[in-house]
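Below you'll find only one chain, the form predicted alone, shown as structure tokens.
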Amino acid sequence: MTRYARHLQDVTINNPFPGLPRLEALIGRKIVSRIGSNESMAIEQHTVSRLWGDALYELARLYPDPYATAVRERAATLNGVTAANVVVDAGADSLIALFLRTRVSPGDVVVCTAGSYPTFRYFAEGVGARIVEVPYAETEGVLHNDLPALARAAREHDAALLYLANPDNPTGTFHRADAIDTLQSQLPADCLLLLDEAYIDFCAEGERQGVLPNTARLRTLSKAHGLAGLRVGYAIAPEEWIAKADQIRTQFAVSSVAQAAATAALNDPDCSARLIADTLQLRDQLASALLQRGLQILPSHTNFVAIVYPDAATALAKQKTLLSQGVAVHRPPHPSMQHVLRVTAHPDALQATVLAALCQA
């Protein structure tokens, strides 16, 4: 039987307001009159008409499908997959957020690599998670998630959730899909795989498509499609599992204009197609500069670089010179990756100001 948190493993809880399109499909016509849903009417020369046109004004008057159905379709279709197996929520982290309220009771152990994307932990602890940590492991200097011991820190821990970023955010790297199945296999029956697939499009490796058992893969609109600020992802789990989220889930989190984004941008994959290779072009670039100038690196799948420094006070000089110049780079909170520093592929990277910072003594 699948379990959820204690709370939901017995209860149905119905949404009071589904939202049109499924109204439209339970009466079998099409909705004209929209004087149900208690919405503005619409005014000439309203504020958000004048400065970026009508269009958008209609889209923002008006609630949102609570089901982004568009965007669930689409997004479905692309991934092999059907409507049933997806979920659409205000990003990624939204999703990592849901998905822990739908699994996780106060008090139950989720597993998670040390250091790896903080907002997991950030939203664990929200929901009472005791937080059980495996350092990565280190091959040939190569930071990495050790998939063996996250495997048996949820067999011994009893773990309610593992969570995993593949390809890795803040290392970049990346394990193949025979190796995420042996994971999932290995972990406790009731154990959900939280596999975040936030960068896999930039991952020539990655596999993209195909429902895992007990496993929701989270993916996201913001990297490959260039939607960063409308907050838009989607997950791909067993059915099960997307009916018992969209419970909880917050009905109106994906706006109007955020859906009618996000499904343009689904329905023209060239779009996204030329944003990830002039992505890899840049990132290909950054890398082979930083290796020139003597610099540790790691493999990236993703977007960015991460740089290896010898020590934690070495990395936080570095940023602290690039701040001084207004340059932004990311140093990871956790005390045990406080010497990397993760640097996105942009042309702003290949600025020769910011590599000499990057690198000088």
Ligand SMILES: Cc1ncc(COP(=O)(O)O)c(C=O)c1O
Given for the second form:
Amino acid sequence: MTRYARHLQDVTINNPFPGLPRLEALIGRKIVSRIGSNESMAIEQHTVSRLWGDALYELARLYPDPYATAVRERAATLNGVTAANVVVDAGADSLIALFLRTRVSPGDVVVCTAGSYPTFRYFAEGVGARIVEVPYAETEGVLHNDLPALARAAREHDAALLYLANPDNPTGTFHRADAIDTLQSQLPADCLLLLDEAYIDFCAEGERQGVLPNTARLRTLSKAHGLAGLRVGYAIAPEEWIAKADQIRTQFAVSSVAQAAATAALNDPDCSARLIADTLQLRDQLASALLQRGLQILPSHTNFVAIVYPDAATALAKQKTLLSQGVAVHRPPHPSMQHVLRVTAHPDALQATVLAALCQA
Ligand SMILES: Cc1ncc(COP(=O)(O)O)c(C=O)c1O
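Next, report the structure of the form predicted together with the named molecule; the form predicted alone has already been given.
Shown next: the complete complex, the earlier chain at its head.
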């Protein structure tokens, strides 16, 4: 039996506002007059309409579909699953929080890599989890998630959930499908593998269809679809988990604008293909420029490059120099990763002043 957070184990929570698309499906006809939702009437010359046009105003004025049906269906088709295997929320971040809330009770152990994507830890603290961190492994100078050690920690602590970003942030490194399958097979039977694939679209070898056993795969529209400000992501998971997650999800968190844009973006693969190709080209240019200047970088499968400095003080000094020029690069907050700077593959990163500041002694 699936292990849910204790207070959710044997209950079904009903959404009081399942939305008009569900009502239409129930009664078998279109709703032509929505006078039950307490939305505002349309007015002439609304500020949003003047600034961004009537189409955006109309989306902004009305409550969204709480189940983001169009996004679910499109995401399902793209990933070779059914819509019942997909849940949409306000970005991969919200999905991390959602699966933690669904599966973890206060005091339960969650396992992650020390210094990996810190939002996981932030949300895990928020549900009262006990967090067990496993250090990165280092192979020939390359930091990567230590999959056998993560599995060991999950077994040793009977973890409710193991979080893995693949490709990883901030290292940018990636584990292939067979390694992920081995990791999953080594976890306790009721431990959820929360597999954060925010960067998978940048990683040709990452392409993989379907639902993975005991795993929730997280995807985002923020990276390869260029919609970070709109906040849309989705998870692919076993149907039963999706149904449970839907019971506690903030049902209107993904706005009508975000849903419309996400559906359009998922329907336009050429657009994301161009964005990915341009990003990869910039990333390779950035990596070469940094290598030429004698910096140590990690092999990236993402839209950023991680630079490894000899120590935290050096990385901090570079970051401060750049900040004094109004340039923000990221230094991971975790004590074990403060010697790293993470630079996004963006034309600004290739400016001579930025490259100079990153490598000056
Ligand atoms: C590993 C990882 N997961 C999730 C996210 C957040 O994605 P979203 O914008 O969909 O919340 C990021 C953003 O940087 C990330 O690096």
